[in-house]
Each structure stands twice: as C-alpha cells, then as structure tokens.
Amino acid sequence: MIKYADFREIPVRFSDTGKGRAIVLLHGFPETLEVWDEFSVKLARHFRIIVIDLPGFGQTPCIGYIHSMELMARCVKAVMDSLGLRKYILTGHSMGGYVSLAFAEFFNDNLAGLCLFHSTSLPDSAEKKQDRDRVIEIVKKDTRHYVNEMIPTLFAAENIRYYKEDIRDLKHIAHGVSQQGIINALEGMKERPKRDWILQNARYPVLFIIGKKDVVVPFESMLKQAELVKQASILFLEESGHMGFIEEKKRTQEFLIQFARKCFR
C-alpha cells in the first residue's frame, strides 16, 4: 500500500507491506522505491516491509539543492516516526547503506539490525570525489545518456546478458529521476563522513551483503569492515556485481529473513 508522510514540508512516499515487526529498505543511486517491488514479496509473507521513496528519488521531490546522507536520514526517521514505529531493522542498498550509517549515528536506539546491502562506512577518496564532480558536469549535459552508461556497469560483466529485462526495467525507473535529483545524491555523497565507528559500537547485529564482482564497493574492503563488527554476518555472493538483490535474488531473500529473525529473536 502507497502512503506518504510529511517531511521538511514535502510529502514522502512509501509503501507499507505485510505484517509483523518491520524491515525497511532503503534504495541506491539512482533508484526508487520500485527497485525492490519483486525483492519485496517474500519478505512481506515474514515482516512488515516499509520500502521509501528517498527525497529527490521517484514522487518524494527535492530538498534544496544537496541531499545529505544526515538529511535522509532525517526523512527516514519522519516516515517511520509517522507510523508509529520504535524499533526496525534498515537494510540499504549502496547509497540506502550510507543513509542507514548516519541514521545510526542519529537515532541508533530505533536499530535492531543493519544490513550493508552491497554499501560502505567509507568516504569517497579524494579520486572518487573528483569523479563525482566529473559525472555531474555530464549529468548537467545529457542525463538520458549518463543513466544507459551506467546502469550495466552495476552488474557482473558476465551476468548484464542474463538481466537484460532488468537492466530495461532500472533504466526506466532512473530516467524517471530529475536530474536535479540525480545531483543533490551525487552532492551528498561526495561529502558524507567516514562511519566506519558506528560499525565498531553497533550493539545490534549487522549483515554485510558483498558482491565478489562488485566494482563499485570492492569486497576486500568490506570484508576487513566486517571485522570491526561484534555480531557481523557476512552473505558473500560469488557470482554478483553490486545488484545482488536481483543477481542473486532468492539466495539474499533466504539469508535476509533469517538475519532478520536473529534481530527480532
């Protein structure tokens, strides 16, 4: 079911899901809530899946003119504070994961878990900032273009033939995305803090979910992440790039609900 929320005096849109204690998931750039629809219906048969439009991203409209991870956070929040919600557990796909990092930073009593969805606690290098810099003069140029270059890139080379239907489906839902959207995220995210503390105090358990073929979030990286966790799982998926959640679909579904039962237990 659609509903929206008020938020900074914009309305946030989210669907609402199944029953239970609930799991949220938070999208990745340049994504909507619609990204998890098919991920989504398993879940929803154990849990109550609340899945959020983030500002700038499909019907939740833009904030000013940079969209902060602290700032979504805050949406987030405001969502879940509209449904009465006290305790949840955030699941967020790469950029939906740095949300989720500030969100624990701000309101770590509402975690019961966390799940690093193919994400990192990590800031951008000073190279990766200059590439985020670099993509939003092209964004500024010919989003269309930006948007068909890229979203092959988040698969594993030698899975884009297996998921072209897929591949279509986030093309369409990213071309729906205004390119005011696209960069107030880019902004963000070139400026968020390293968070790699809140994986050090976390006293709730955290499920890191790497791609082997990732080539935006590398798998070492992760990995030695994982480390600094007192209750860390890891679901390492052999065959992924950074779309594991439809790469390897029915596999993170299975290991997402049984973390999630850890949680709740």
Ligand code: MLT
Contents of the next structure:
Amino acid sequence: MIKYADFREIPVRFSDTGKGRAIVLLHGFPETLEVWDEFSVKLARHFRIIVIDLPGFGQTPCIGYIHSMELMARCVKAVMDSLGLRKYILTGHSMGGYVSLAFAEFFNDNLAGLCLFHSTSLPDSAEKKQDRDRVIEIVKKDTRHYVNEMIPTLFAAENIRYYKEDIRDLKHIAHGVSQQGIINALEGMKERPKRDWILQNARYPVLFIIGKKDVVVPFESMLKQAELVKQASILFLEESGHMGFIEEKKRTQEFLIQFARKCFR
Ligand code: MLT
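Would you mind giving the form predicted in complex with ligand MLT, to go alongside the form predicted alone above?
All chains and molecules follow, beginning with the one already shown.
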C-alpha cells in the first residue's frame, strides 16, 4: 500500500506491505521504490516491508540542490517514525547502502541489522569525484541519453542479453527521475565521508551482498570491509554485476530472509 510521510515540508512516498518485523529497502541511483516491486513480494510473506522513494527520486520531490546521504538518512527516519516503528533492518542497494551507513551513524539504536547490497563504506576516490562532475555536465545536456547508456553497465556484461526486459523497465523508471534529482544525488554521493568505522563498531549483524562482476563496487573491496564486522554474513553472487536482486533474485531473497530471521531472533 502506498503511503506518504512528511519530511521538511515535502511528502515522502513509500510502500508498506506484509506484516511482522520490519525490513526497509532503499533503492540505488537513479532508481525509485518500484525497482524492489518484484523482489519484495516474497519478503512480504514473512516480514513487513517498507520501501521508500528517497528525496529527488520517484514521487518524492527534491529538497534544495544537494541530497547528502545524511539528509536522505533523516528522511528514512521520518518515514519510520511516522509508522511508530523502533527497530528494523535497513537494506540499501548501492547509494541506498551509503544512506543506510549515514542512518547507522545517527540512529544506531534503531537498527536490528544492516545489509549492504552492492554498496561500500568507502568514499569516492579523487578520480571518482572528477567523474561525478563529468557526469553532472552530461546529465545537464542530455539526461535521457545518460540513463540509456548507464543502466546496462550495472549488469554483468554476459547477463545483458538475458535481462533486456528488466533493463528496459529500469530505464523507464530512471527516465521518470528529474534532472535535478539525478544531479542532487550525484553531488550528495560525491561528498559522502568514509564510514568504515560504522562497520567496525556495529553491534548488530551486517550482511554484505557482493557481485563478483560488479564494476561499480569491486568485490575485493567489499570482502575486506566484511572483515571489519564482528557479526558479518556474506552472500557472494558469482553470476551478478551490480544488480543481484535481479540477476540472482531467488538466491538473494532466500538469503535475506534467513539473515532477517537471525537479526530478529
Ligand atoms: C548506485 O547504483 O546507486 C550507484 O551506482 C552508486 C554510485 O554511483 O556510487
């Protein structure tokens, strides 16, 4: 069921399905809550699933000109508070993972578990920051072209031909995101700090979902970060790029359900 919560005078759109203990799913860039539609159906048979349009994505409007990960984290908290929920698991895909780590910095006590889904606690390198600036200029000129070019690169090269429909749907979703929403998120990701200390100090279980063929978040770096965590679980997806919830959907769903059971035990 689609609902809205207030955050800094804007309506934040989210969906709320299933019953029981809550798992929050945060989309990556440049996505919206719809990317979790298929994936979340099975999870909602076991848990309450909250899926949020982060500021500037889907039907949640922009707030100013930079969407920092901290701002997005506070937006997630506003949604959860509107539901009166106190303890839950955050699952963040890529940019959603950066947001989850910012959330963990501010609202540690609300976490029963954390899942970094093709995501990292490391900041952008100097080179990556420069690339973000380059991308912002491209987006200003032709957002549509940028989206069409970037979406297929999220999949493992050999999977692209098997996921043509999903790629088409993802492009459609991303075309619905405003130019300003895309730029605000790029600016926000560019300035995010290193948060490996969140992993070192995590008092809750942390799941790392890692794609062997991920070109956005290299698997070697994720495996190293998992070593920092006391209660770490790893799902290593041999056949996935950056989109394991599509490329190896069933395996990922099942692992996440087992992980959530462990967190709520
Ligand atoms: C994402 O999937 O959210 C982005 O690729 C993350 C990033 O650009 O760092």
